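The chain below stands alone, shown as structure tokens; this is the form predicted alone.
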Amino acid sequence: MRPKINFTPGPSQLYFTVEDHVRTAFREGIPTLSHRSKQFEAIYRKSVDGLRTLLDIPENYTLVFTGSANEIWERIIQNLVEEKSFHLVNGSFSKRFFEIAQQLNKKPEKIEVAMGKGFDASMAIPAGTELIAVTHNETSSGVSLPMEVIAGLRAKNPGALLTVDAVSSLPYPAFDYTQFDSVFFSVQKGFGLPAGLGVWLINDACVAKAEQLLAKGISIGSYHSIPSLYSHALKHQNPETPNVLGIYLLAQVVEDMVRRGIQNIRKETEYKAAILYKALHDHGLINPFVQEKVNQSNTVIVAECGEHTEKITKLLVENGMQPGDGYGAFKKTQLRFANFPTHSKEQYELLVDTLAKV
């Protein structure tokens, strides 16, 4: 049976080279490799060096591995906030980050807008904010935060750390890493890998803040505190046994993407997004959920389908394509389409042609 083209926004379709890399990994015994071996250190180093090349990450950032992006939410609040964080909330995932700060007994504040809406760069941040948390690409709603909004937050709040959730946008965006202190993602979306690995980029200011809290006697967690992760990363290791296979596969896929060229990946992403948004705009029965072009994500595109959702889903599945459901309250009225490097231009053209038949 021919496998469906998976447009769900996470876990999404595997990158087309993953199957071959998995076979190689099993032949070479990677899944049972000691995480204290020189061979693993070489795999760790290759993964980190490849990401630095692919994403143009500055040297003042350290890359560490966790179990998931959800875990990184917790580690950020534990390690970088004594009392006050501020959250930009415009969907389910940005809201969950805020709720984690509440659950960890901090004193977070937020500015919240409706699903499908973005933020004004002139927003005021409360005095005494230690950390500003922004979601670059809200997976639940298909809203992307313009980089000028992040730059405005940075310029107006130089005393606060700024962390960016890039779970469903990287490797597409060309980030200016001077505009923030921490960025994180997980591999089951844009990198087209099996779930179970989070990647967290932290700069020197994050390390200093965690050490400052620790010196005050404040609990910042245990084996996955920033000082622990940082000290092990300098040796190309993790504090505990990590997802060795996941780190190996990430290194291989990143190498494939570097060979392909990040500029080519970005141009293809924009082409695919453009033809799907045009198809939604021109369609008589369905529309883009995010109306303002400046806020439309190029990597998670949400269609407002209303009463036609079930019919459209059935047609796509019959033609070998699996769309993502709408999120939460929008499950029965929306469809979400991942636009990641693993999705080819031909697959997107097929998607557009099929939608035109509705």
Second form
There are 2 protein chains.
Amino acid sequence: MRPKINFTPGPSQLYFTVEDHVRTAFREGIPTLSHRSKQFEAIYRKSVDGLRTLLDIPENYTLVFTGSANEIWERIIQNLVEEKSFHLVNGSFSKRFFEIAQQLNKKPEKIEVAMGKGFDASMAIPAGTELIAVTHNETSSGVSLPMEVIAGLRAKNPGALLTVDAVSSLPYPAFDYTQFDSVFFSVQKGFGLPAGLGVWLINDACVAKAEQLLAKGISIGSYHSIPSLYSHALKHQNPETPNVLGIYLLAQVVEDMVRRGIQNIRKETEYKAAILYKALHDHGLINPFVQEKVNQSNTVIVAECGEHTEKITKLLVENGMQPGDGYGAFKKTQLRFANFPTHSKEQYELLVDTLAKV
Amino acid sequence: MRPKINFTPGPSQLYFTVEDHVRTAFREGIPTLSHRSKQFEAIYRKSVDGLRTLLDIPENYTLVFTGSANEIWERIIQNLVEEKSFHLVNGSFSKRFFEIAQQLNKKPEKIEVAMGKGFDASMAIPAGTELIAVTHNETSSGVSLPMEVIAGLRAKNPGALLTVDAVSSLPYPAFDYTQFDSVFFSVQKGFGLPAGLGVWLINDACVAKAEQLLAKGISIGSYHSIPSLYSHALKHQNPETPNVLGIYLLAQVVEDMVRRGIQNIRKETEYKAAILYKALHDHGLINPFVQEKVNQSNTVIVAECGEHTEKITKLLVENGMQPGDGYGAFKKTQLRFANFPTHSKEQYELLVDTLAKV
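Given the form predicted alone, state the structure of the form predicted together with a further copy of the same chain.
To see the whole picture, the full complex is given below, headed by that same chain.
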């Protein structure tokens, strides 16, 4: 049986080279490498250097590894907020980030809009906000935040740090890293890797802020505080025994992506998104859930299928494709389609052709 | 080239079935399973049920997964200590646990003895201690804490929770789980799995204590607080997207160990430890680092090799064996030997025969 094409937005389909890399990893003894060995440091470095090249990350950013993006939400609040964070909430994941700040006994505030809606940069940010938290791509609703909104927030709030959740968008977006201070993702989405690793990019301002909180006697955590992650990253190590195999696989897949060329990945992503959005627009029974073109994500595309959801799912599955369910309350009326680098143009063309038959 | 036998105490040699299980995992699509799917819940349950059987864990314990044992140190302090923890420190890892309590702005106290030394139960625990933290097996020094000491601490301090770091001893010890409230390990030691997963066993008293701190308005973390881990564990899920492949591999290896029989694993561990300790005692140039027999670990055996360390390492490597370096200041004068279920009797006999040639 041919395996189904997996369009669920996470964990999604593996990047097509992963299984080969796993085989090599076992042959070379990677899973049992000491995390204090020179060989591990070389893997760590390859992973970080590869990401710098692929994503054009500037020198004033340090890359560190955690167990998940969920953990990064917590570490951001612990390390970068004494009291006041401000959150742009438009779905389940941006809301969860806000709630984590509450659970850590901070005093977060938020602006909240309905699922499927986006933001412009006109909102007023409360005085004294230390950190603005935005979600570049709401995996629950398929809403993308335009770069102009991020730039607008930055221009109007020079005193606040700005952090970007890019969990389900990277490696696609061509970010201007001067417009924020921290960005993060988990590897099981756009990078097509087995879950169990978060990647967090922090600039010098984040390191300084964490040091400042620490100097005030505020606890910023222990082994995964920014100073601890940062000082180990300088040695190409993690504070704890990390997911060594995961870091190795990331290094290999990033190398594959660099070879393929990020411009090609971006162009293909846009082509695939364009044909699916066109199919949804032209369709009699299905519509794009996100109405405003400027907010339509290119990497997680949500279809409003209403009463036809079950029928469409069945048809796709019969044709070897697994769509993602709608999120939460939309489970029975929407379908979500991941558009990641591992999804080929041919797979998207098959998807579009099949949807046309509904 | 035959791969070297890896005696480093962590990450150690893989359990001999792991590579086959990885192949099956890819064939069955495990790495891309949604962590909210029924299939994942079945894997989670198999892993937990298998560990209950293998380690004879009572019903009032819940098993939860974290990114590492390092993380569990932090979560224990966050969730089980308002102010006062008390730590038995006799090496680098027990010391680190104490330091984490300091970094989380608690007021920990400790009793500290030299590397290589153990404890008896006679020490006075400060009044008001909420949590006693002991290390069953100090990976840095090869000191094991006798069960009688744990039972003695328990009897004398009924008001305190007691937590046991069993990172480098499980699955070997036959614990009496009524003598403590929490025990934890990471999978890359005795279970012979790729790093990137911590396993934490908590009893009802731990859940109650975390709820009590929360009710007082103390932050106990967010996604990995005990209430969050516990409520998800009841559904056989993790709060975040976990290391799905790691949990699957744990389930498979635990099944293999159950089939082999924990009594056989224990007997073989004791046989291997006995022949290595005898070889060290009888040797003219090498000695066991831990002098007191009652404190000699059966799972991490440390040899005091002095000026002969380099020569012995060279001889072992030439014969296809990789010893672990001594820890920290003992790097150039000691060697450490993991004695885990994956290390066969034949491998230990080869080790002992080779050491005899020095």
